[in-house]
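Only one chain is given next, in structure tokens, and it is the form predicted on its own.
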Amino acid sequence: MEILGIPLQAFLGQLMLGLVNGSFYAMLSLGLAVIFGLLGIVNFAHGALYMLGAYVAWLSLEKFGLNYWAALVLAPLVVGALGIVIERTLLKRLYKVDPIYGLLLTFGLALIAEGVLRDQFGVSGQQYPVPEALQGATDLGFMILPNYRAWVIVASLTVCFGTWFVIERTRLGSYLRAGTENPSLVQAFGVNVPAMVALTYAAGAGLAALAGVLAAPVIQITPLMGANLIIVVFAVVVIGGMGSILGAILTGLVLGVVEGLTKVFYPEASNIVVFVIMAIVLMLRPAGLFGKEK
């Protein structure tokens, strides 16, 4: 059986690979949307935080023998703690000035992180093994799906929609949203707004690090892995609507699938299809698909 001249097995296989890529896009876009939506910071360091998460996992294995499951907990905590330091020492000084200053600062931080790791480990890729419990593959009938890629999809969707639920449907999320819009009023209720803001940035950084650990066994770990991905992730956030949590998640998943299918039907356009879609969306809806006009 064929679909538009493409064998069904190849079509479904590429669809699944697109869903895996979309899961990474969704997790990274989610962190960016959380930081921008709640703090107003265009966090260009997000790709570097993703890269740091992968390096923390690799170093914890090479230096301390910690396994993948420990790295899934450790890397977001380490990078999240670094996020608190960044927010308390640097970003908090920029909340009342033009957002371009925050963008330039985080861009500089990303360059510094890449430079330091390039100096320490070089540009050659590091390999991270697939955990033993997730090795092998499952026969779905129409394709053989590696177990680790299936785990990436399940873990990413769980984290993404769990984060959306916390922000949009719980009291904690209400405090977060209110704290960024009217901090004086929320502080009057006894909420420590500066600490809440710092923890919000740490949560966004931790999400990026978690995505880095999930990606480590399926890609090569290099100092440039974040820079190679961050432009596409920004495009995903713009298409979904800057600051829209649900928009970032759904757009990331859909664009991953679209990119995967483009590789089947017109491979030459697979590297630009996301940006073509972004241009079209911005012409029709400048605020993005899920964004609100101001």
Second form
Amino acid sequence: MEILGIPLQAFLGQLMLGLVNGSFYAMLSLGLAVIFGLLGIVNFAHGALYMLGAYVAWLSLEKFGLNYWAALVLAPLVVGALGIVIERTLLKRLYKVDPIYGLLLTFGLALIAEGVLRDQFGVSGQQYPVPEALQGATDLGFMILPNYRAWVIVASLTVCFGTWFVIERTRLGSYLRAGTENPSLVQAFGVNVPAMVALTYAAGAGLAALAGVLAAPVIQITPLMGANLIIVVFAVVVIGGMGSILGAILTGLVLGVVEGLTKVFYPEASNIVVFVIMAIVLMLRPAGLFGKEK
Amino acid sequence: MDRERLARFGWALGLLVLLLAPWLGIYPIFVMKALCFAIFACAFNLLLGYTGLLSFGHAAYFAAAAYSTGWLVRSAGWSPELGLVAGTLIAAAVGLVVGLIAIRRQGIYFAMVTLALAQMVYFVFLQAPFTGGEDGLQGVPRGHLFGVLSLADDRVMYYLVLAVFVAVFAAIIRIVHSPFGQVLKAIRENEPRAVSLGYAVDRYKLLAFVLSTAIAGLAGALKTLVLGFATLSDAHWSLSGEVVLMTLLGGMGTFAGPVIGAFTIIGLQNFLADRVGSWVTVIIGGIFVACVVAFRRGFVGEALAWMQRRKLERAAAGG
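With the form predicted on its own already on screen, would you show the form predicted in complex with its partner chain?
To see the whole picture, the full complex is given below, headed by that same chain.
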């Protein structure tokens, strides 16, 4: 069977890869949206935090023999703790100045993280094995589905919609949103706003690290893996419009799929298709697909 | 000494050092490279410092000119001066296209859009047939200026670079002090008010953007002639970050700041390259963090603020 001259197997395979990439885009742009929405910081270090998550997983296996499932818990905690340190020592100084400085500061942090890891582990890629329980593939009749890829998609969608639920539908989420609108009023209600803000950045950093662990078995782990991804994720954010969490998730998934399909039909354009879409969306809707016009 | 006279004295001294540099035993290729990046940083500063637009993709225009000048001079046999002009115009054309799209968003979004579009330019250079892919465009000859002066001599090349630098520097001072430049500053200070005064703000921003990308292109074209190659690192976003750092470190919104910043960063890179390996990135990142947290006005900005404070103190003591 063929679709537009492409064998069905190849088509579905790329669709699957696109969904996997889309899950990473969704998780990362979601973290960016949470941090930007609540702290007003454009977190250029997000890619570096994702990369650190993958390295924590790899190191905990190499040095301490900790398995994948332990890394899945450990990496977000370690990187989240680092996030608290960053927020308390550096970012908190920038809330009152132009958001451009937040972007520049986190850019500097990303350079530092990249340089240190390059010095420690070199630029060549590290491999992380697929955990035993998720090895192999399932035959769905019309395609062979690798179990690990299916797990990545299910796990990241669960995390994404879980985050969306917490922020949009729970009391904690309403505190968070109120805290950005009017911090002093929320503080007067007895909520510790600075702690809440620090934990929010930690949560965003943890989300990025979690994406890093999920990605570790399907990619090469290198110090540059985050730097290359973050720019695509920025484009995703611009296309989706930064105000909306659901927008970040959906745009991420859809663009991953679009990129995957471009690889099938016109491979040369697959690297730039996201940026082309961004240009078109900006011409038609300057605030992005889900953004609100100011 | 008052500020005006001190500034004039500083500029005269700087120019004298630059004029004499090849005779003082300073490695001319280094100064030429630093001057090219100083032009690049001045172009960037015209946009960030005087118009308030943070472009995070300025490497794209630098590279667009670096590659097109390199290709025209090497493969099409153009003369170096025509190559420079063509590279500058091509960078401006790319800048016009990006500007038309990016001007639609403001502030932080503008930064992200310019970054993303610059990444698109990067992939074009990575894949296009004439760019040499990962190897870049190698072996660009310097040729003869106006068909007579051989640029193969480092000293001749040096004075060409210096002449271009001085011309660009003077042009930027002229632009900033012109009525056009005053409108740009008004937009930077308070965009809604500039709109309410009846200025076509978007058109001013676009013109400033194209001017800045053209000058950035001139810097890239000149760099290709000096070093004889254009590579993917000219187009990479880390170069876009470096030019932000040069401007920030020297002092954005000042004339001398970007020049001092460019010489500092290029000097640091040259000095550190074979001494510390990967730690260059860490050090550059650390400078970035320190600038943003503690040193937001940069060298020149802090110095000006210090002189201002002293003047006020003295006036208070005297009165």
